[in-house]
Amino acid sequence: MRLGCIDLESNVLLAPMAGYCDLGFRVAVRGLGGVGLAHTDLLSSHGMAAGECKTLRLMRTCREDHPLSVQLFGGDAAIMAQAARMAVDHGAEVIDINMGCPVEKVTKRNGGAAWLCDPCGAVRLAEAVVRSVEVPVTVKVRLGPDENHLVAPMMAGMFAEAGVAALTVHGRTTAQRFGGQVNLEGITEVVAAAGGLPVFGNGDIKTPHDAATMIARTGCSGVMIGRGALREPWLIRDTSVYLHTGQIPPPPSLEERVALMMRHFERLLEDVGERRACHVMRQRIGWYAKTLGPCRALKEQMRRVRTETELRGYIAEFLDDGMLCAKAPGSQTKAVD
């Protein structure tokens, strides 16, 4: 499909996830195939406009990281417009405005889901960003502040008139945060009110079947996958294949899963150095371990890893043990669930 002037490989997007969408992870997941568009971490427009090192580091990109959407949040239209221009100068091919994050450190700065309490102001801000750049501008929202104020359908038509290229709707309210179930009927109402504006559904997509169900029931143009891809990085590839062929590829082997984790680590080494790369992997082992089978010892080792040499040693030891278990006569142990 197309997003403005950009051709997307598929209608399955990798969501922006604060603390998780580093360059290494994006490149690793893209290498599996099926990613229509990947987003950066959630970035502060004020930090971008001020040239803060941390913000600029979070939006680093490379040739393999394409097409790339930079997600910004903020409460000032002029600063958002300035940050959007800077992001484009640094390689952004799409600008995404976050109007759905429920986290207090974002909303207290009049960003994220705070905009759902001011729909007209939200549209004016989006309009200012659209005018400031020549790349497509998208917006990510929730259904509303709470179940009694589902403003997203009303905002969808207004965003379309403002020139927004697409809208992503997380099917929860701000009050729900990440609890409860996604409201597919609410997403359906947004699609109906969007007047042809592409709408991507988001929330609770844990399997390719979940994505197909969301599209079938809501009529959305595609899906955005977040936490499901942290647990199962192959989910985006599998979903894209399933939506187009009705088939799900065979699950990856233990070796393939570990190889992906190592590609993530090696890209981090290039981008942020050994100390920071090890720090990220200490944080991420909990997610990777969910599909590595029995790996308690590896998790404990990885949570105290400090050097590249240590990490490679722990991984090699884990693989050797896994292969021995798999080859043991009469063994019933499965490396991957």
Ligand SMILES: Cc1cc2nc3c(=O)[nH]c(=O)nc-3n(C[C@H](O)[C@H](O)[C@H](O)COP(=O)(O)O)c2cc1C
Given for the second form:
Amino acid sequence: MRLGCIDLESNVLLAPMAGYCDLGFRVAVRGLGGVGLAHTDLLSSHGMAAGECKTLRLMRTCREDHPLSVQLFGGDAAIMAQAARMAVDHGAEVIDINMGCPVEKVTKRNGGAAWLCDPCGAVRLAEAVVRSVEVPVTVKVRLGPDENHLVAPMMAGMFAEAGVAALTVHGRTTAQRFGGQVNLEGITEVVAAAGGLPVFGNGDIKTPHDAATMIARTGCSGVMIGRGALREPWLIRDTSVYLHTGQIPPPPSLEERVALMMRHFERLLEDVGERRACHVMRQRIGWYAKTLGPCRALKEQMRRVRTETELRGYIAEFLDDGMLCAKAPGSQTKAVD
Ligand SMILES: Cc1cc2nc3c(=O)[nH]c(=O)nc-3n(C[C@H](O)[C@H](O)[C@H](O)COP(=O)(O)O)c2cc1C
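Can you give me the structure for the form predicted together with the ligand, which would complement the form predicted alone we have just seen?
Once more the chain from above appears, this time first in line as the rest of the complex follows.
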């Protein structure tokens, strides 16, 4: 699949998730294969335009981190355009404009989902960003502010005319936040109105079959996966393989799962140092633990981890216990709680 001038390995995208799409995670998931495009966390256009260290740190990238989409939010077209140029100078190959974030910190600055209340202003902003950079510009929206104002289909046609390269639609309204069901009919209407503009469907994809259903029911060009990839980092690879071959690869072993978590940690160590890397792993163990089998002791240890040595010790202990348990007569589980 192509996005403007960029060839994508697949039509399955890793969603932007603030606080979760760090460089280490992106590189670890990309290493499994099948990622068409990965996104950064959403970044403030003001922070980017002002060259704030924190914002620039969040968009650090590396050789294995391609193609990369940098997601920006903001309420001012000129600043968004300036921030987009800076992001491109720092390695962004795609600029994504966030027009779906319902969080007050973002909407009170007229960014994110606030744009769904001003469709014409949203399109003018997208146009300004498209004009300011040579890379493809995409937009991520929800269906509308609430169920009585499903503006995304109308906006899709206008974005296409403004030169936007693709649109992602989270099939919920701002008012829904993460509640209720994803509205596949709503996404279908966006696809129908988009006049050939590629549309990526998003929301609640937990299995490769969910992705296939979303594509079949809505006609979208591809899918974007968020929480499903936090829970199961192999989901993007599996979905990509399934969409292309109809087969789902065998599940990873416990050792492969732990190795992925360690690759994430080691990339963080290089990128942000021991203190911050341990902090991130303390936060992420809850997601990783969901697929590690019984691992209560590991979870408790990791929630307190402060150093690389401690972390490696906990992991070694966990794997040793798993092997002992697997060797025990009559044992069926690979790890002990
Ligand atoms: C922790 C978290 C952080 C998120 N941060 C962003 C963000 O920075 N930008 C954005 O466009 N969407 C963000 N989202 C929304 C996701 O990109 C996605 O649209 C939503 O989670 C629905 O997809 P899913 O069901 O596959 O997770 C975030 C979601 C979560 C759970």
